[in-house]
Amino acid sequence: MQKRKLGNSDLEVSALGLGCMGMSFSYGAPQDDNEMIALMHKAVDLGINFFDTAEVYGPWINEELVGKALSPIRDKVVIATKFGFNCVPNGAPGTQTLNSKPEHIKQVAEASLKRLNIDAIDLFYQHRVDPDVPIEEVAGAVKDLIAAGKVRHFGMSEAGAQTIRRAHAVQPVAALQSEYSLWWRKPELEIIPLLEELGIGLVAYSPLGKGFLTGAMSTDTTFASTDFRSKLPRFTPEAMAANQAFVDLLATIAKQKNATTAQIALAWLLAQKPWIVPIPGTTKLHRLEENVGAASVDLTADDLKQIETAAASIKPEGDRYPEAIEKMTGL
């Protein structure tokens, strides 16, 4: 698989990464460790070298899983994790409180290094901006960790434009992780132009709309109470019915390209900027192989124009998160 550089940094990663959250958290019961370890090893075999986790996923158990899988092949992989919460045991998404105090960041780094069983974190993101801690102090704490050799690159997640700019002035930000897909394009307004100006990469999470853009869901799809999507406004039957237009658009292009809807959704993201890296998550081997195939799908200028024209007439239905979680973002 081709590699991409995240902005002006020297951090080079596979064009597609693997989001590991769903292996342990948010999408029902944790998966079998051995099966997930095998899946991560298969991802490496397929050319993926970029893996995404966070202390809050579980909490803690996803980092431990990633550490078991990847520390034995450390020289082949780039591992990203995140700080920024007071983790609550068995805490569901949205139940943890923010904490980006410098002393807490350093404690999290030490704990994450142990769980991941590595000597340095390749990319350490602030998971969500903490309004109670000046971003300059946050960037300074990560700068100290970089100087100590415990972290290699600083990242941010779902941060607003001015916050990114202020942080970047203290410690260069290698990458911003934010949701970005054909049905969530708000980053195009301010964030992507800023990232281009400052030379910061974009790591796109939920590039398949939490599974919706694969075409595998319908208005009859139901979610277990342990599945985070059961609480998201965008996954009500009414919203999914309205948003089916996005899937239909992708399916039309997929048919022309002899590809799948998921592959077109990912190829569209890859075609936006050479420094955008989607990190679709999966627990299934066939989905992993399908996603990897997206890196070989070539969308022409005419294809992109066709998608753009059609998408312009579709309005996404439903908020992406409940208000309590959405207000943690800077967008």
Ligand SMILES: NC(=O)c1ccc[n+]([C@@H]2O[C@H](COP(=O)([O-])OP(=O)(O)OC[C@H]3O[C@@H](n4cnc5c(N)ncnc54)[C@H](OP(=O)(O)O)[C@@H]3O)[C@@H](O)[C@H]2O)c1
Given for the second form:
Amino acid sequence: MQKRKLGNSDLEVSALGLGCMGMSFSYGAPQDDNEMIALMHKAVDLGINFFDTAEVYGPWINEELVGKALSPIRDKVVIATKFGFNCVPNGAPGTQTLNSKPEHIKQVAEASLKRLNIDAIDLFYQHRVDPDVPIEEVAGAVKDLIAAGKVRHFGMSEAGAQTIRRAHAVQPVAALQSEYSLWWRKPELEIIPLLEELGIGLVAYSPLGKGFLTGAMSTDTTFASTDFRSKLPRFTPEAMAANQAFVDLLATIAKQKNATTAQIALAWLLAQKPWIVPIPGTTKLHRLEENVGAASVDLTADDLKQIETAAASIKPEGDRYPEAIEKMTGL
Ligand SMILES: NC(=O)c1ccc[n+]([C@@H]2O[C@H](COP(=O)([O-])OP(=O)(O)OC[C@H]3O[C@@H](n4cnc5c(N)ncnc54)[C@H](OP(=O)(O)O)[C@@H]3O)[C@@H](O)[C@H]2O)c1
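Take the protein just shown as the form predicted on its own and give its structure as the form predicted together with the named molecule.
Once more the chain from above appears, this time first in line as the rest of the complex follows.
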């Protein structure tokens, strides 16, 4: 698989990464460890070298799983994790409180290194901006960790433009990880131009719209109460019925390109900027192979224009997050 550089940093990763969250968290019960380890190894065989986890996924068990899978092949992979919460055992998504105090960041880094069983974190993101801690102090703490050799690159997630600018002035930010896909395009307004100006890469999370944009769901799809999507306004039957227009559009292009709907959703992101790296998540081998295939789908200028024109007349239905969680983002 081709590699991409995250902005002006020297961090080069596969054009598609693998989001590991759903293996342990957010989308129902944790998956079998051995199967997930085999899946991560298969991803490496297929050319993926960029893996995404976070302290809060589980909490803790997802980092442990990623460490178990990847520490034996450390030299072949780039491991990204995240800090920024007071984690409590079994805390559901959206229930953990923010904490980016410098001393906490440093403690989390040490604990993440242990769980991941590695000597340095390749990319350490602030998961959400903490309004109680000036961002300069956060960037300063990560700068100290980089100087100590415990972290290689600084990242942020869902931060607003001014916060990114201020942090970048203290410690260059290699990548912003934010949601981006055909049905969530808010980063195009202010964030993507800023990243281009500052030379910061964009790691696109939920690039398949949490599974919806693949066409694998319908209004009959129900979610277990442990599945975070059961709490998201964008996944009510009414919203899914309205948002089916996005899936239909992607499916039309997929047919023309002899590709799948999921592949077009990812190829569209890859075509936006050469420094955008989507990190689709899956727990299934056949879907991993399918998603990897997206890196070989070339969308022409005409394809992109067709998508743009059709997408302009579709209005996404339903908020992506409940209000309290959306408030934690800087958009
Ligand atoms: N920074 C943040 O705040 C933040 C927030 C959310 C996520 N993330 C990161 O981003 C990663 C990806 O995001 P995400 O998991 O939310 O959403 P996503 O990648 O858009 O979608 C994942 C969902 O799609 C399904 N799926 C994957 N490939 C498929 C295919 N080819 N056909 C049909 N269904 C498919 C998966 O189910 P199966 O497992 O059954 O295949 C899973 O339910 C996460 O793993 C996490 O690392 C970060």
